[in-house]
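One chain follows as structure tokens, the form predicted on its own.
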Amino acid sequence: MTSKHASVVVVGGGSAAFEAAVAARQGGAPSVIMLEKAPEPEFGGNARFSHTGFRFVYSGADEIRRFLPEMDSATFKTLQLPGYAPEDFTADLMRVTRGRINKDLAEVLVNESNGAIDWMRELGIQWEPAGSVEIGGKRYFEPGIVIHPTGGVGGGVSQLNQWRAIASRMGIEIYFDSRVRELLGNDRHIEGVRVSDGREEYELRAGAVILCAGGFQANPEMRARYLGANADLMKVRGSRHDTGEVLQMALVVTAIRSASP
């Protein structure tokens, strides 16, 4: 069996995928591929069907308008950017999840939500005024939700589309019709992937794998198994190769590891 090699390999082709691939490039990464299991002209997962909308922490208004440069004065002033606080973010994470939520990870989201948006700024992200509601000529916002990725309502592809011409300026290899079959290695040390492709099925080496391709929802028997009766019957709505096969392998590794003496 063939056997390639890469400094980083990214699982997925969605935009936390992306995000992954070039935050690796970023802090030095010589080599960093990405394995999207779809074919090209269906690459993204479900942010693909995304309108992208961005929950994150801001001072207000002048803090936004960096955002949106190309903006006039007089458009921008209609905006209601009264700002979003840490407390208001963690009080609507908990109202949402009445309760049910991981308080360090909610802790970790909101507090790096503002730098996470400022990043994709600076490595050139487009951004828009998000959906809101005009009312006497004035705008007002979901609070929180105040700019997405340009494109509209149907902005996931657009932002995409933003992540792959970053991703190719720096480099970043995007193998398509590319399918994991297997995580090499243990419980204490994942040193790579076994890929299946249209022409091969090859290992790939590397020195750090990381999963961004956990969703399941194109998975009747996963949906009924973790999301109760009937599951299995819904319409679902967004990637077909959402199947959560890769997310299966991680939690074999993690009951091996949790099994291991």
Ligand SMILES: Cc1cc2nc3c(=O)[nH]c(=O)nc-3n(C[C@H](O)[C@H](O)[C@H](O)COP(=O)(O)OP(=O)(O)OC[C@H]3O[C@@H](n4cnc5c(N)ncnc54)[C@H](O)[C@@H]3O)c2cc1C
Contents of the next structure:
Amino acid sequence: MTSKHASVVVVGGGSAAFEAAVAARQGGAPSVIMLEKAPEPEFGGNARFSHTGFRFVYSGADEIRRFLPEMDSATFKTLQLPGYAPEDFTADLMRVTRGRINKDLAEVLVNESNGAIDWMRELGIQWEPAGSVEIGGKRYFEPGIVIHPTGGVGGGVSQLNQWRAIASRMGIEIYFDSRVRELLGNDRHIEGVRVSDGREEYELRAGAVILCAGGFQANPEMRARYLGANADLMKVRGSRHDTGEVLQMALVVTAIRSASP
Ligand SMILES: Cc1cc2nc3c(=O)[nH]c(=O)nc-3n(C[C@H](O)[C@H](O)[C@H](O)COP(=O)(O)OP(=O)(O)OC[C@H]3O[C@@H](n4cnc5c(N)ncnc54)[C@H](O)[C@@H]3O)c2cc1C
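Right, the form predicted on its own is done; let's see the coordinates for the form predicted together with the ligand.
Every component of the complex follows; first up is the chain already shown.
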């Protein structure tokens, strides 16, 4: 079996994977490889199917102006942008989840949302206004969802292509059709992954392994087990490649760790 090496390996080929890979390069990793299980025409995970609704904290129109530099002033003035405070975002999260939420993770999501969008803008992601309702010449938005990456509603592929171009400029390699089937290492240290790419199986050793392989929504057996009765019958609108095996690999490592003396 052949063995390869990279400083950082990112498992997955969706939005989170691109963001992790780009952040790793920015952080100084000399070589970053993304492993995408899907064939190239299907890369990108659920973002391919997404409406690219971006909810984030912002202070008001002046801030949003930086994301829409080419829009003429008259058109920009029609956009109603009253701001969306951290308290608004938290209240919306509590409302839609009926309070069943991990409060620590919610706090990270809320507090980092503005910085994350700015980071994307600085990297070169292009933006346009989100879907709105026009009344009396003014455009009103769902609170917190006022812009999204260019490509229109349902523009997930456009967003992914923007990420792909940024990753390529930074020298990040993407291996398509490359399924991770095992985490290498032990309960103290993950040293790499075992990959199957249809032609061969090989080991990819790495200084760090970042798991961004999505959920298990395309796995009926796991849906039934973890989401409840009849969840296996749900119709899945997203990626058919999100079958949860990487989560299971991570759970095995965690189980070994918690069982260790
Ligand atoms: C129809 C639809 C509409 C949506 N609309 C919105 C929206 O408007 N706003 C919003 O914020 N969110 C929306 N979402 C949710 C959003 O798309 C997801 O939360 C987001 O794309 C998740 O990104 P991710 O990178 O974490 O995971 P995913 O996109 O699920 O990516 C997982 C990646 O891992 C790969 N993978 C899986 N197993 C392996 C393996 N063994 N080896 C290697 N690679 C593997 C997959 O091929 C995929 O590339 C929507 C989702 C759907 C389905």
